[in-house]
Each structure stands twice: as C-alpha cells, then as structure tokens.
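Just the one chain here, the form predicted on its own, laid out as structure tokens.
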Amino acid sequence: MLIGALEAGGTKMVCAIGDEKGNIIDRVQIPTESPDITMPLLIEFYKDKGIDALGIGCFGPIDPDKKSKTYGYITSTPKLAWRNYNIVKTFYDALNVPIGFGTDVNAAALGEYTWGALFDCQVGLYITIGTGIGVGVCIDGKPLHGLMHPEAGHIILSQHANDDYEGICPYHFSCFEGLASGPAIEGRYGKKAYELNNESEVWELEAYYIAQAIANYILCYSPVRIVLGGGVMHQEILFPLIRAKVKEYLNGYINSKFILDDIDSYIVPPALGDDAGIKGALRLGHLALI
C-alpha cells in the first residue's frame, strides 16, 4: 500500500510517500506559507500518486478530538495565517482518503515507538528542541490525547539567578520554550545556535533549563526512555551535560537503574534522525487506513 506523509512545520512542510513499513520512496519540502499559497502545492503533490490514506504530523497547538467541533483544526498557533484552519477537510475534500492527523512532536515520538529508539516501551517521550519545543507522549503505541495533546513545551520553568532574559514566548515569557528553544537562544545572545558552538556558558545554561523540564516530566509521565530531537540537540555537547543535571535535580528520589546508573541509554538522540516525523506521519495514516 502508499501512504502519504506531511510533516507539516512552522517554516517547512515536509511531503513524503512510503508504505506502512516506514520505507520513503518519495520526498519533496515546501515552504509553509499561507494557506491560499501552500495548501495548493501540498495537495498537488499527493494527487495522483494513488496513496490510500494520508497522515499528517502538524505543528500546534491542533484539535485532535474526533467528537469536537474542531476536530482537524490548527487552532491558537502563533503563525496567525493558519490560526483556526481546518487543515483535515481541505486535505480529506481534495484527496478523500482517510487521514491520520496529530501533533508534529506526537508523531515523532510514534515514528520513533514504531521502529527506533523508543521501540516497545510503554511510556515513552520525544521531545524536541528547536525553533520551538514540543513533546510527544508515546503510551501503549499510541500518542497521548486528553483535553488535547500535551504541550509540554510551555510548562512554567525556574529561570537561572544569572539569567535575566525575559523569555520570548508571547504567552508565558519563561516557559521552556520562552527560555530555551533556538529563537529563545538568538534573542539572548544576538547570535544563533549554531554560532554559538565553542560558547560552553551558553550550553551549560541551556541543559540547565532542558534537565529542569525532563526531570518534571520524568515525575509526571515516569517514561521508559526520553529522545532528544530537533536542531539545538545537534550541539553534541548538551547530551552529556543534561543527563548530569537530571541525576543531581532528581536526587535519588527515582531509585532506578536506568537513570542512577545507565542514564546514556536512558536519554538518547533519536535512532530515525530528522526521519522521526515525517515516518510517523506515515505510521498515523497506516494507523488511519486499519
């Protein structure tokens, strides 16, 4: 069977074609625009490529509730243009195939469940750090849905006593993403991450933040392995740093091998690369199509 993927993020939209074993035959980037300018190309891609389904990874926060007025919609997200857009029914009246429809991180962390580095574990986490944060809650095989999805991304962190950036999240100012995502790292130092290689002040402050939220979200989800993703996590440096910082804020209180003693294994970078959502995208519409 083909299956399409869209791995649909705030500067890129990621179009794929593959199977349901994870195998991409096709791949295009578009770049995200307006709807009325990117929803066109998308939808031409996909035509007549005979897929049978499609799933779609899409950055947030979005509606996921099948029973809500909502469902299939991109709602409160800081790019205005697509605020509100149901992003499902242009995809489902232009192509009429099922369609899979998560969070970009979401999908990731299923990617990642389905055949890489959080294969099989019950609980388990992805969260990624880039031009924003996310995370993906994997429980069972299956991504977390409440209320909505988790944005985990925008949880309330302690700021540094030596830090006195105001945060650039427009929502909180000094949530995780506010203090610690690429953007958060150019508006404090006037320079972006990847120029910053050689600075290790910016990168211990930056596992500072990144361990104080993984700690948190070790004592709320009690995961069985948490991947690191997204481009600031390509700063080698900050893994070995992190999971220092997460021994000394847990302090012993989760009497476990796999973080008092096998932490390297415990926190990883993904084992699919930058693949991690656009295959999960391919696994929720083969998760659409059964």
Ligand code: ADP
Contents of the next structure:
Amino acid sequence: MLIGALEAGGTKMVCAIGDEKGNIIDRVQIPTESPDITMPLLIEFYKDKGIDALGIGCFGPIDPDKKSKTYGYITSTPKLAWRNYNIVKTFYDALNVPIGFGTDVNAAALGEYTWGALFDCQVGLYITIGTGIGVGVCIDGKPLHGLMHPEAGHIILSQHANDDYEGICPYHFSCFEGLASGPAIEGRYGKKAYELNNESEVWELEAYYIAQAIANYILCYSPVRIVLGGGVMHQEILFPLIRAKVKEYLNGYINSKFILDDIDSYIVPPALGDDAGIKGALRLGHLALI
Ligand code: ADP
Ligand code: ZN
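Switch from the form predicted on its own to the form predicted in complex with the ligand and give that structure.
Time for the whole complex; same chain goes first.
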C-alpha cells in the first residue's frame, strides 16, 4: 500500500510517499508560495504515484470538522494567500483518494504516538517551539479535535517581572508564542536565536515561559508524556532548565512518579527527530483509508 504524506508549513512543503508501517520511500521539499503557484507542484508530485490515500498535516488554524461547511479549509492564518483556502478539496479533485487532514502539530503527535516517544501513551503532547509555537494532542491514538483543535501555543502566560518585551504575536502580543517563539527571542535581543548560545539568561527566561506553559498543559490535559521539538529546542540546555522549572511550578501537587522521580523520561525530545510531522501525516493518510 502506498500513502502520500504532506507536511504543509508556512515556509516549505514536505511531500513524501510511504507505507502504512512508516517507511518513507520518496520525499521532496517545495517552497510555500501562494496556492496557485504551490498547489500544482504538489499535485504533480503525488499524481501517477499510485497512492491509495493522502494525509495532510497543515499549518493552521484549519477546519478539521467533517460536518462543517468549511471542512478542509485553512482558516484564519496570517499567511493571507492561504486564508480561507480549501486545500482538501483541491487535492481530492486532483487525486481522488481518501484524505486525512489535521494540524501539523497534531500530525507530529500522532507520528510520535504511532512510531516514536509517545508510543501507546493514552494522552500524549507534542509541542513545537519554532517560528511559531504549536501543541498537538493525541488521545488514544487520535488527534484531539473539538470546537476546532487545540491552539495552545497562544495561551496567556504571566510575564517575567524583568521582561518588558511587548511580544510578537499579531493577535495577542504577549501570549506564549508572542514571548517565546524563535522570532520572539530574536525580537527581544536583536540577534538570531542560535547566536545567543552562551547567553545563559536568554535560556533561563525561555525556560521560564516554556515550563509555565507545560505546567498548565499538565494540569489541563494530564499527558502521560510530553515531546518538545522545533528549532529553538536545538538549544539542549533548555531541557534540564525546563524540567526543573516544571517541578517548581507544580510544587508536588501532581503526585505522579513520572514527574517527581523520572521527569527526564517525561519531557523528552522527539524520537522521530525532524520526521515526526511527515510520518504523522503518513499515519493520517492511513487512518483515512481504514
Ligand atoms: P518552523 O517552525 O518554521 O517549522 P523550526 O522548527 O526549525 O522551523 O524553527 C525555526 C526557529 O528556530 C527560528 O526562529 C530559529 O531562529 C530557531 N532556531 C533554529 N536553530 C536554533 C538553535 N540552534 N537555537 C535556538 N534557536 C534556533
Ligand atoms: Zn497569540
């Protein structure tokens, strides 16, 4: 069985062909421009490859509700050319195969659940800290959808007393993404995040926000394990800082041995590395078929 997978991002599209076991046999990257330029190139890649289904993990917000009139649309994205664009219908009309559709981070959570660090976790979270901040939630092997899907990168945090940065989120300014995404770090310090390697106070503050968000997610979602990925998490110093601060914030209230005794196995990097999203999209395609 051949399945197409698409990790649709704001800067690039990762297109792959794989199978239901998570093997990827072909992959290309295409820059994200406007739909009229990019969609024909994507369709060209999948056409004539004999795929039985397509899975799409997409930047959002999106409408994943099959009963909704706008199912399959990218909705209120700041990427204006893609706003209110029906990406699922365009693919369906061209390829005529079942399509699984979800957010990029829900797909990454599903990929890690199926083949990675969230394997068999009843509730698993995948958090990406990159150009944006997104949170995928996988419950019993299914991406969490409701009103729409979690947008937990935009939760409101309490700002550090010594941090007067106004925040970079176009909707909320100083939400989590507004304070702690890669562009927020760069906006606050006027340098690329990877140039700040040796500035310990940068990563202390970053961990302060990420840990605060994670403590809230633990209280709300009760995850069995949390995967932290994305470009900013390449700063490995963040992991121990975040783990220690999460314990501080929770202050023993969540009486779980996973947090109290073994937090190193509780907050972890992605086992699938940079393939979590594309493999999750593969799984979304497989789920659409079965
Ligand atoms: P995207 O979110 O666009 O898919 P990434 O997850 O790679 O892409 O995140 C990109 C962000 O990560 C950029 O803001 C970049 O500055 C930041 N970043 C990349 N590498 C590092 C690093 N080594 N340390 C800190 N930040 C980094
Ligand atoms: Zn926001």
